[in-house]
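Just one chain follows, in the form predicted alone, and it is written as structure tokens.
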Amino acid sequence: MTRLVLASASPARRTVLRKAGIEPYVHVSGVDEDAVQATLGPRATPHHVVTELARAKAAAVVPALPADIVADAVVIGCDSMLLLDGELQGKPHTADVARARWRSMAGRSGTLLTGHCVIRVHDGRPVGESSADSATVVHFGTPSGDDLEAYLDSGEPMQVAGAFTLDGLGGWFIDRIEGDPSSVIGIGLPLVRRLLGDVGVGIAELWTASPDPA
């Protein structure tokens, strides 16, 4: 049976896959995202940046997997960043940065870019690769001052791209989106389906259980 390996510690990505009938094998890449971006140079487009970050994460995981997994697996790496005013925004990490970002994007729209890379592994070696990114327009609401401070106090926005979530507390402050919701959460099922097809893997081959209802 082909195993799906998720090169991410994101519980949101894991939940998306579980709800879609796949129990992923999780192996965190440990890639230094800043170092990867530095190698791309200032002329790299936002789409190229998120896709290359996803590729770096997937590629880093392949040689570290146990033998029983790399006998037949697909490794998926993902990276999400918010494009606002021509600049990419990753995880804010601190409340001060998250607060400034929310004050900047409240009542406005940004584009959430999510890079995906799928690497097919057979008998311990990569035999196929496909990558692309998805773009979803996010229309932000304007939280009150008290609500914003409470959101910051929750800790949620500090470790997510763009300082917001769609599937958590941040969902209260998203007015609407244009595009794929699963991509905003962190792993776009429609795009992953196409990338898996590129490397010769069908979705049904990866189903490990009935979809998680909630």
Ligand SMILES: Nc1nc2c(ncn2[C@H]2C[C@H](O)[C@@H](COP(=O)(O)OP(=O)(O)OP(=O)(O)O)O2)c(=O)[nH]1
Second form
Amino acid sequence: MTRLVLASASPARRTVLRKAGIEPYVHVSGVDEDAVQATLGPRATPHHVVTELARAKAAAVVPALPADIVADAVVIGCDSMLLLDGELQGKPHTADVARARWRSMAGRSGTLLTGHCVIRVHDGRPVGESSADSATVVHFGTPSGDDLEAYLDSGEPMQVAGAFTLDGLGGWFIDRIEGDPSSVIGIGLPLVRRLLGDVGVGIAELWTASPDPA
Ligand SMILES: Nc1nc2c(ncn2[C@H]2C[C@H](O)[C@@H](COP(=O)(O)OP(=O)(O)OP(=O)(O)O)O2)c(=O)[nH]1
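May I ask for the structure of the form predicted together with this ligand now, the form predicted alone having been displayed?
Once more the chain from above appears, this time first in line as the rest of the complex follows.
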């Protein structure tokens, strides 16, 4: 049976796949995202940046996988960033940066881009690849000063692209989205289904009969 390999440390991506019936084999890529982005140059479009980062993560994992996995696998890399005022934003990492971002984006909208790359591996060799990014417009609410500080104190916004989550505490501050919710969380299920089809894999081949509904 073809095994789905998730080239990501993201617990959010793992959870999305598990709830959708797939227990991924996880192998973190360890890719230096800043270094990859630097090689793309200043004229790289936001769509190209997230897709190339996703490709770098998937490609980095293939040679490191055990033989029994790479006998028959699809390796998926992803990268999510928020495009706001023409600037790509990753994780804020600090409360000060997250606060400044929320003060800028409250009451406005941005586009959450998630790059995806699927590499088909058979008998240890890459035999197919397909990549694309998904774009979801996110309309941000306006948290009160107290709510924003409490959100920052939770630590959540510092660890996620765009300083918000759709499915966590951040959900209280997202008015609506235009696009695929799973790609905002970190891995777009309908897009991955299409990319898997591009490399000859049907999604129903991969999922277990009993998805994790938790
Ligand atoms: N649960 C949740 N997580 C989100 C949401 N939006 C973004 N994130 C997370 C997903 C990713 O873990 C993170 C985006 O950073 P990256 O795409 O660089 O992935 P990350 O560094 O976590 O892992 P990776 O580089 O794939 O090993 O932000 C959301 O709405 N909900």
